[in-house]
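There is one chain below, alone, in structure tokens, taken in the form predicted on its own.
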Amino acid sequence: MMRTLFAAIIFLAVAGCSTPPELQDRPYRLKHPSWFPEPVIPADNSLTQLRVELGRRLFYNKAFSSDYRISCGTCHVPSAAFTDGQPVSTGVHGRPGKRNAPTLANLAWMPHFMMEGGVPTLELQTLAPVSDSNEMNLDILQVSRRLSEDDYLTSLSRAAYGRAIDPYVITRALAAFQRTLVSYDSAYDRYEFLGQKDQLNEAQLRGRALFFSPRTKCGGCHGDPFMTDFEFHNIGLYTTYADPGRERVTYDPADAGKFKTPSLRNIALTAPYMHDGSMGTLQEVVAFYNRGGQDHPNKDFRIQPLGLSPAEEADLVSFLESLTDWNFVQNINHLPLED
């Protein structure tokens, strides 16, 4: 008798310290297709189903701002691209922000962060917005606190990161989620790399054609397959620039006014364009590179007049249009989780 009590003893105590079914960790398989290379991930934060569920929930948490309204979704809406339709994002109080508001996607691939390239890993870019006075205005030490407050998130942070809630974790969990916002099933896709002849229609060929012509050369910049080359150019957007672009991290005047070469994927939902969201619709900025720019001493060179005709800029548009991946936009997997 002594003894079969003492078993159900020890069984219930081992039952008791044992990780709870729904916080069984398993690797996440990163879908993507054959014409992206394999992403590099870092060594310290390889993808696991408990990481991306925990960065999931923490990018849409507005414990990250000091007034409790902004999150991370906030400023990155999945039907917008991740983007939020502002100039400029508002950040705390209603500051306005510097910059507009960059696409999420593909960032698994991406080499540095920021418009001006200042951050070298997903993980670092978090302390941006978070220290930032007119975004989240909150130290990474508290948005710790207010975060271990949740029962449920620090069990989810020790099961998949086997420590309590705390700025490594932070950090680590939300690369972990963006890492999973890959975009590569736009029409454009079926067509250029699935051969699906039917995708693109008569404008959006021409303009296809047009877009990787070496008269407007917008595929030196914007090559396949992520839509960007990842540089950094001054494309004469002003004579004189506010935001001084890659300056600020290089401190070369040569920099002024140079920015990262933005990504067209999902362009068409994305606007207002250019660093401020100074352009409202795809048909301004199709203008503008129609007109060459201002100048500029450190204007790229290819950025000249085209001499596009009014039908050829409307093609140009309608081949932007195919970039657009519904299926990223609706993805469920992107939305925030319901407790």
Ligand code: HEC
Given for the second form:
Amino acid sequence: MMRTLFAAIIFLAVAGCSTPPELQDRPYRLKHPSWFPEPVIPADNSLTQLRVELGRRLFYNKAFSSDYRISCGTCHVPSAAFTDGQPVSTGVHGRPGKRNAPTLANLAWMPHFMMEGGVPTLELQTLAPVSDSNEMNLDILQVSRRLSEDDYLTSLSRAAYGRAIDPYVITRALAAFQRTLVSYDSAYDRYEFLGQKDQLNEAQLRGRALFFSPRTKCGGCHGDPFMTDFEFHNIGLYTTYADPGRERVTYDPADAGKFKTPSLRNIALTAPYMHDGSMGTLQEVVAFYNRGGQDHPNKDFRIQPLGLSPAEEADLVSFLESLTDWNFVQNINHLPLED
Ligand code: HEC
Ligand code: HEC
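Output block for the form predicted together with heme C (HEC), input the form predicted on its own:
Zooming out: every chain and molecule, the one shown earlier first.
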């Protein structure tokens, strides 16, 4: 009896000390500008300092892939606004993926994930690349086992979520970190929302007027403040699409070739463009819209020949370049830690 009690006291003392003082958790205040609405954060994954920190370490951890060579950050590189510069991403063993890696800015406001919108929450989204045989190619339980061998990650997990590393913790911590990737400080934002009129040059001002005009209708789908309507549209990229897009989740042929409108924030940093990375430059994209796209029964009515002059095309490109947020891509809180 005495011995059991003694053992219990020792155990409690050790357990009590197992959280180093630097691992005391505190709420994390998500900074966002007045021109963004309040984000909806799931009640079971409120943001805290340690959840975000754990998520950051997991995001850059290569134990996520079967060959230990690929982390989330391999395809979502901070300096490229969390894209990878390739037409379609390369996964484990150099296997080519099917789509272009999208930017990860402002995910806290995104209502559905993936280009066809088939994944309802950021927590669930994590499971897709991990198990995809062309991406990370690993079972999430195997990832948990690998990560559990790391004592520091384990103590972070206990301090942040009150439990050892498991799929529950992995999906939530990655989501927590990704919700902190907020981008709102482009020259365009400063001009439009902070009234700093010197932020855009003449060409960018002309491009802005064109972008939001009834003539081009760009702003109809890529509107403020996220530069996307989060809806699904077919823009007439092909007469026959190799990738079914939205049809993949609805099985409705009327959705063939529809993709979630990508945000144009940081667009100058995220080439190549479109779901399949088929366009290398913004000039090419604008020339495509100017031609009005290809015939497709599902093509949105707004995609029509625009009759833009070469100078007007160049102005639109200049405006798109004003959407870069340098503080976002250089934010040290988003970068991997060397430990
Ligand atoms: C091999 C490259 C690759 C790796 C590794 C990878 N991703 Fe992705 N990611 C992509 C591609 C490509 C897409 C677009 C997929 C689609 O829409 O079908 C994507 C989509 C996403 C999205 C959805 C964004 C949106 O706009 O809907 C999120 C969030 C995301 N990835 C986070 C992660 C996380 C977290 C990890 C690590 C667990 C990860 N990715 C690993 C290439 C990758
Ligand atoms: C009907 C809605 C709609 C309109 C109008 C529209 N877009 Fe898009 N835009 C989209 C969708 C959807 C995609 C993704 C298409 C795909 O990947 O197949 C896209 C893709 C893009 C991309 C590439 C984004 C990336 O990350 O790959 C750029 C740049 C772009 N649009 C700029 C413009 C400009 C400039 C205009 C006006 C000339 C415009 N868009 C008008 C819906 C629209």
